[in-house]
Amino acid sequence: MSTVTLYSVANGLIVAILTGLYSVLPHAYFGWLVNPDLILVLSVLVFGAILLAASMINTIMLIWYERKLLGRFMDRRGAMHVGYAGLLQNFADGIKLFRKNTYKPRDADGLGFYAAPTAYMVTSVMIFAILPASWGWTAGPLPLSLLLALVVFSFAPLFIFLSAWSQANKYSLIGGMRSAAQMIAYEVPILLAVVAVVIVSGTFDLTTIVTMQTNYWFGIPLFVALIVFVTGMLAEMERIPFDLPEAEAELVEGWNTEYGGMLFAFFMLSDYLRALIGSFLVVLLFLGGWTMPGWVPSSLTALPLAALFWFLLKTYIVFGVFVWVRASLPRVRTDQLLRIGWMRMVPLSLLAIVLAALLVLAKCLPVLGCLPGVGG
């Protein structure tokens, strides 16, 4: 495993130039040149800037993904005009919002109104900071990362009903209650379907529970939490066919009425944001992560950043399903919705407990073969 991680690589980048400022600058600045806070918050600032960029730019990609996707099980080209296959579509759609005015209701609550996407957007990039995409993508070792992870995401219903509440709108409140009802009705199922994950794994450290996934991959013998977790995370999404809060004809579009330009930008960017977070902890607990079967040629998975493209690849497959999903399930009502969830899905993840749980007893599996340290 590569000791390099991406923040010593941005450790190493400011080193540099303040090395090069160095031996430029008069005498009087060498001082705070080689001030160990000044490397340590400029180190600090320049991760931060290349994650922001890294999921931006995937964001972007997804929104592009999706409509063309879309487009295509529609029978039509979906987004064409602006740009070549119309990759330049979502930058003519945010330059529109930013030009659009934002106006706070005359009875709204100012912080909240103002703070609540703010927060909900802020949230969903500092889980980027968490999650692990390659060798070295991170940080540095951070051994309760899918615990941290799960934390950070299950912040979403507060947001939403702050952000529905401080409009002063009955049916913005109403849409952030059926929302907030939503999401904790799903989040059990996710978590009990974490758990079997960390049954088999004894850790939460998502890149030893990647590392583990080398022999196969968790979501061959954990196929139902697979499921359950998928599910979970359409609903915890707010997608199709469990778009309830958001959808066209219920709710005067939801619990985000009252929001417009970059305000609504912020929502409608944070729920691609958390799109790309649940499709990279779908790969990163069930699909293998970054590593590849044995069978695949090692020329393949030896080359520079191979081990990134393939996680993106899995990334952009999963992803995929779910436009699948939107593409051809009916909406469910909201009385079903919560059904699913506490009816059917908590109880299919306690049976991928006990599954989990005879993974750990039997330590090997016929063909697939045995998981190195099983069971912690």
Partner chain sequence: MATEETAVRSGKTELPLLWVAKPLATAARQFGRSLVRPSTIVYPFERLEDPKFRTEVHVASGKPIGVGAVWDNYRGVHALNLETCISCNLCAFSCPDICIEMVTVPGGDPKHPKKCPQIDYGKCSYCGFCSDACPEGCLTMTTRYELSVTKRSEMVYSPERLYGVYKEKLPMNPIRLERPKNEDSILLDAPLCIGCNACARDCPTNCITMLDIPKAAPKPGEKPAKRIWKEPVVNDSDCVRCGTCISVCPKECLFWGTHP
Contents of the next structure:
Amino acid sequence: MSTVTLYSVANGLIVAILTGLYSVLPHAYFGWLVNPDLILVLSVLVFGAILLAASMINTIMLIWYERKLLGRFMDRRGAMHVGYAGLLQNFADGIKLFRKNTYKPRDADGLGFYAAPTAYMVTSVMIFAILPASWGWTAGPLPLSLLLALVVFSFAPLFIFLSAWSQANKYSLIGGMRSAAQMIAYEVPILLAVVAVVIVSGTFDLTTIVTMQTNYWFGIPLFVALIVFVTGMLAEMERIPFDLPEAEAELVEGWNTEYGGMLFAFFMLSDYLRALIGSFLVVLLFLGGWTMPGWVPSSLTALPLAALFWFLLKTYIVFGVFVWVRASLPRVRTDQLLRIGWMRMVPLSLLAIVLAALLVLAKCLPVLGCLPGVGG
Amino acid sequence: MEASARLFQRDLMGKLSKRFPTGFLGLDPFPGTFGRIRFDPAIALELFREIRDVHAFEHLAMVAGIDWVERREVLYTVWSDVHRGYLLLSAMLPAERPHIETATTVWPSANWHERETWELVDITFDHHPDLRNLLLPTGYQFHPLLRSFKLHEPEELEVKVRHV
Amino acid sequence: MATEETAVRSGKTELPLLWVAKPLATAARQFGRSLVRPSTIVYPFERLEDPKFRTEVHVASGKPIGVGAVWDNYRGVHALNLETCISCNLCAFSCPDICIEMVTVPGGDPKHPKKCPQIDYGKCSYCGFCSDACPEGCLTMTTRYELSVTKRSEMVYSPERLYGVYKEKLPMNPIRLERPKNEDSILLDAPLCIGCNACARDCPTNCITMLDIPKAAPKPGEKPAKRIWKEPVVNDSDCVRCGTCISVCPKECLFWGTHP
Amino acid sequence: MSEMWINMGPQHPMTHGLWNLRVRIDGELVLEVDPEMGYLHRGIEKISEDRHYNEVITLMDRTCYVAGMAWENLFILGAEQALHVEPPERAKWIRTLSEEFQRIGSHVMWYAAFVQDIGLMAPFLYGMRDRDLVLDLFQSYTGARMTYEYNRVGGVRNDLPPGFIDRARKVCDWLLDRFQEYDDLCLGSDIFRKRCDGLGVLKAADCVRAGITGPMLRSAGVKRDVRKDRPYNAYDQVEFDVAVADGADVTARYLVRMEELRQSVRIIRQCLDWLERNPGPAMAENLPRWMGAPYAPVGKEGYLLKRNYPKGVGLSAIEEPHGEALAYVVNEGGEHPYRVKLKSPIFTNLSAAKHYLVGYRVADIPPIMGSVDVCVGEVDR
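Mind giving me the form predicted together with its partner chain, seeing as the form predicted alone was just shown?
So here's everything in the complex, that chain up top.
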């Protein structure tokens, strides 16, 4: 495995800067500069900045990717004009949204109207500090990183409902109600599906979970859990066929009807951040994370960012499946959505848990090799 | 169709003149249809019932109002699935306060047609359940399909909306 | 094939197999097809009227895109051949939107200036009646369809500008209508005519000639005529039936009708 | 959340066009609906009274902007009856062909909008793409893609261009394959069936009472089609079946429209065969000049000259893509029609909105209204 990690890069950067300062500054500040706490704090800050930039760029590229992919599904080309094959189109859109005024409806509640998109965005970005994209791409050792990520992930209904209510718009209120009901309904099967993974792996630490998938992917023995998790994620990400909260045919734009300019961009970006997080989680939990299969030559695996590249490749393929589903399926209705959630997904996820438990009890899968024992 | 249609016409004419000795004014030939019945607006409702129930013209296709300056014509086009043909019912109304009984009780589909005829040709349909403006803004004072309403004279078209 | 099977389907069709497998497969098939060549073109850089689309292009999916050579039938911006325009007004008369105005262009004789159509594309509905009406074929419609401008006044195309379009040699609508078979002719209500020569002077095709006619002897009490009386005679084969003579006649003695 | 009124329109993604559906809802349940029309009222009937017969055609194209050719046919049939003009046989077949192509264009457009309403993204573009082929064909012989101005009193403007028939045959083959794809994407999808089955039910008796015509009526099992019942143009000489279904719900309307598409292809093929075999004039011979030409020659003040127009009155009915459309044309001897009355099928279909909307959910409104196929241009006229 490569020793170059995001944190080590940030740390090295800070150390280099401090060393440079060491050589030019008066001696009185030396003790101050070599303080390890300061180095840690600065390293984490740089780490965060890199992460923010990386996640934002990734998200924007994800939007481009979806537009191009959806275009091909629709027998057209997608964005073509700004940049090569429209690569810079979303940056142009972002700049346009930045430059627009944001208007608040007269009856809207100011605090909720402005706070909700911001909080939605912030919580979405926060998860990236928790999810490891490769070796060492976390803020620090987090034994319960999976749990933490899911907890932060499930803040969203709160902010959506807050924004929906504060907009003083009937459509956004209906959309917010739908969104809250839908997200809460699908939290349950998602968590249960994750429980199946946790039973098999015996840990909440995502890095460990990925390490355990070196020989085989959890998605194969836990196929039922994978299906439940992907479906639940579709609902959590509010993508077709579960995009009822912003069903544009009946609810104009759903819970973000009244937003424009940068506030809309916040929602839009957060949606795609969450889509990225969902794809990350699918890859991390079920598809082996950044572990590379054995047939990849070691000269390639030894490259500094090979693991990261491999991980992102998987992520984009998973997201491509989401786009494929979006292109070909209609939207379900609220009652049907909830019925699918409670009556199909929850029993399925319980079944997945039972299957996982049986796998662990049997200790062995002849085809796939031994599963790690729990508690032993 | 021709011979049987003519037979049907004669039959219809006989029955209707027997049923409505005063109000039924005649049945003119009209190309492509069973003909055009002229009737007195006083018997409108009974005639509609008769046409629908006895003669099985159960589909009202169109209600048209025509302004003949000195009087106004209201024209109902009905279709029968049994006889496979259209029949026109036409009543001449006076130009002052033209009114006729509504057909919505007989053919519910007359609702919007009559609203439209009321606002465009200014023919009042008595006992209509919902005689509001349909195509024109609420409170619009003019009736554009009258011959007295001229195009190309914008100064006359100043919109006078009655504020209610 | 579907056309051979009975058309009348009653009731529900069978429920779908395998949940949503069929639409997913269909979309994936379409994806594969459009990876090779999507049905769209990159518009400002490629155009349907480009030569490579003028013959049918069969892509992998077999889709015929483009309209090929018959693209020329398209009714777009007009082209006006100023040189052959005879100022007959027919285009302006035939316009349902009243967007054509006859304006003076240089080159006519100063007393009776040459008037050619000026088109306001803010009003035009591209119905093509004007080019159908044009007897000389000098006002035709081209395949140009891009007209966006930044000022409303730029929507008005003067005759010179339309001539500029003509000089670009764009493909022009090749379908010419035949002249109607039994057209009315210009007839003269002779007793009303005062022989003023206005019709012959303004006739765009010069098909009216003023011929001397023997005038009846003055009635008692009237002064004898001082000059030779002339009467217009219309050459029917050259006449384009524009009605200019009727509209300039001061005595309204010309009218439409069929020759007895 | 207590009861409230919401305005779906006039600028709302559900309303394809400018109209307003006021809905009283309790939670997601629809309690009362009140369609408000008139946002697109252009007074076409009034303007027609001021125009030459051939010039009215330009208005008819704009009456329904997705089915312009059908409305041209409708008016021209009425006007020819009022003016006592008989078009040549070839013109009748070309009109039949045009109308069926227009039906395909309109139904495919309906398909695109309808699947967009229920959230299907890609098929929307498939529909638009396939409609474009039909528009290409239209452009190749009429010169325009949506506003054709092709019919004239006494025939059609021009004959079909060379090569048209082969091209049309190719498009027909292509379209038939695509219709199968449409079915795969919709009927083959469990979610689609869940969304549309048993929605917006309006049984046959209610349909007839409410004056509903077209695919909506046929979806309830009533076999009424003006093309069969009262043939016009060349419909008495072509073979086709009337598509009916008996579900009376959104799925049934979908089935009817899809079957009509296939029947249209069948009719078009017969028309193409006939047109290939029988050349001839597309415009009536020896027509009085003012009828054939798109313009009337003028006198001093515009249309000064009075002509001997035979008085007459015409009633034409056609099966427009949306249903039974009627035109009543009165000619009183002027150069313009004295009165043009147009009856749009959607007008009556919409007036019955409360019968098929109340009792369903807000999320059901787009698919139900989508299955009605609203084109506001011809409702408001």
